[in-house]
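Just one chain follows, in the form predicted on its own, and it is written as structure tokens.
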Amino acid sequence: MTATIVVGGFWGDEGKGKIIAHIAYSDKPVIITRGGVGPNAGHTVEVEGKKFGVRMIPSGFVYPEAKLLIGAGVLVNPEVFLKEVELLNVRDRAKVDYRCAIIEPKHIEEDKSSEHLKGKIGSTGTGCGPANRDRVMRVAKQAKDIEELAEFLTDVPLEINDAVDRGEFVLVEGSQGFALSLYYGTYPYVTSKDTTASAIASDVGIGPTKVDDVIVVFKTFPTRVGAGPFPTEMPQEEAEKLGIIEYGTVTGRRRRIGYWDSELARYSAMVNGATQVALTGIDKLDKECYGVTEWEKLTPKAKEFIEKVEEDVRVPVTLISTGPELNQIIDLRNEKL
């Protein structure tokens, strides 16, 4: 076995959270690494009625047998990360990258003051951008240097790439979604850096020719939080007669609803690589679909839509999400791959 490496497709919020953590429970990886940003991205993981959103530790944390790793291109705030530790009880399993850049107090004071990104661009207020312009500036603190991580530290990549030498399976996964990528998403009103799987996997220290699938998450009805351009955007009342209310994991501000963007879709498909696709939110869409677990149960109105994201995307449709609970997933990957 290899890597599967799992993105957002849209601008974040997809359910990325709940297809990681039913990956990791059927796939059993003895590693689970997280690239991305930093703690500006929350991952919302729903266990037998409990909610967990975590902003540093991976969402797979939720599957107890697996390493959890934060790769060196990530941002790390040491005040987040070590009480998601004690929070989550991972003390023996959580590792950061001894290269990550550090966030430190003054980075989110500027982050919050600053009219461009508070005001303008609408930035989580976590720090980040600051962050990042420090580690461009190669004057950002790294976790080597912060004596509470010092039982944390490791090489990400080395235990990575040894534990794909040895034939196990790595599960790789992004934070944010592929329209806020600095590159390639709404400019300016996007994240600091790209957040594609190709970023994700630098930022975790593994090769393409180690990786063996990009599963893009997208969600049946897309979402954003905070400004910037949204093509298909519904009015907020259409959006309640819909049942769909929403906030964001770590700013709990409300999220705006859009429906489905297939020019979007099939871009971001083609940029990531996507070898499969995993769709959430298919019980929004139709509410007789909540908690199905077998595609021959959803109603003609869900697989019309399915087929047609397939279309649009021209990857297949591996993982449904039917609702928030882990169990509540339709899996094909036997059938289609």
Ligand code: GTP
Given for the second form:
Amino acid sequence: MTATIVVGGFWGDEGKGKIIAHIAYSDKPVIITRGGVGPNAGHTVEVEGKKFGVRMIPSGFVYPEAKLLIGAGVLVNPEVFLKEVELLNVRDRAKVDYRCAIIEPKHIEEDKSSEHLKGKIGSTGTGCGPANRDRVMRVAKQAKDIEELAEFLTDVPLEINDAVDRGEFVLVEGSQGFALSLYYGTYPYVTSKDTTASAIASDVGIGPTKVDDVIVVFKTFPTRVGAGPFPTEMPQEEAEKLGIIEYGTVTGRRRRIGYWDSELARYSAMVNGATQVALTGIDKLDKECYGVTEWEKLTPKAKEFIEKVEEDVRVPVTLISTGPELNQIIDLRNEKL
Ligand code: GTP
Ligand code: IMP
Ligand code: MG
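Let me have the form predicted together with the ligand next, following on from the form predicted on its own.
Time for the whole complex; same chain goes first.
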């Protein structure tokens, strides 16, 4: 085993956190490393009734044996990072690449007061856009310039590539989702960076030849927070009738809900170079599937849907999530690969 990248296939919030936590427990990576934009992400992990929402620390933290590394491409808000380190008790294994660019209070203020970012685009207000701009202008501070981060600094690519060369398993997590990519998303209603698997590999410093698997996570009913096109969006009342109401992990905003988008799913799987697909929220499609852990126990409606997804994305659906808890999952990787 070498490296596996997990990315979002739609507009983020597909449940990457849960899928990553499951893979971590079953495949035991020595390193879990995070790419993606920064603390605009909110990954939710639910274990034994406890719910964690993480914005900086890799969401695989629930698996206690792995080092938790934040790649150089990720923006770091030192306050959020240090708070999570304490809250999750991961001081001994959380590290930050010394080249990460830093989000300062001025970036957050600008993001929150900007008519364009907060008003038009509907940004998360976490300072990511302005901080990435400063990085492009080459005026942003880096992690190595921040005293409070000194004990956490490392060279993430060195750690990852050494592990892979030793034949150890490294799990790479993306954040946001394909349709929020600065390049391939619904521009200008997108985030401030590319979010595809290639970008995530670059964020953490691993070359494409060392990546074995790309798992793209889709949810049965895509969601979107903030403004912008959403071709399969349904009216709010319809979503309520289906019993689907979701709120953002970071902003608390209500998520817009849509129907499965075959065209977007196919394109997203293509650009990401998906080798497998993880599908979350099958319990939202059919309540009888809630908590099911075996393929045979899924309803015909759910099985048909999954088969249709496989036609759309042209790779096997190997992980099927049937609820928010870590153990509510069907893992078909041994059978299908
Ligand atoms: P971003 O990096 O912000 O894109 O986050 P994410 O992909 O980790 O997703 P997030 O945690 O923001 O949102 C997913 C939500 O769905 C969370 O509340 C999860 O607990 C929940 N969830 C995950 N899988 C399932 C599932 O199979 N069924 C149900 N009902 N909920 C799920
Ligand atoms: P920004 O990344 O905060 O600048 O926000 C730009 C757009 O991306 C807005 O529509 C946000 O709602 C969206 N966005 C950014 N990060 C996430 C995420 O982790 N999940 C879902 N939407 C996100
Ligand atoms: Mg989220």
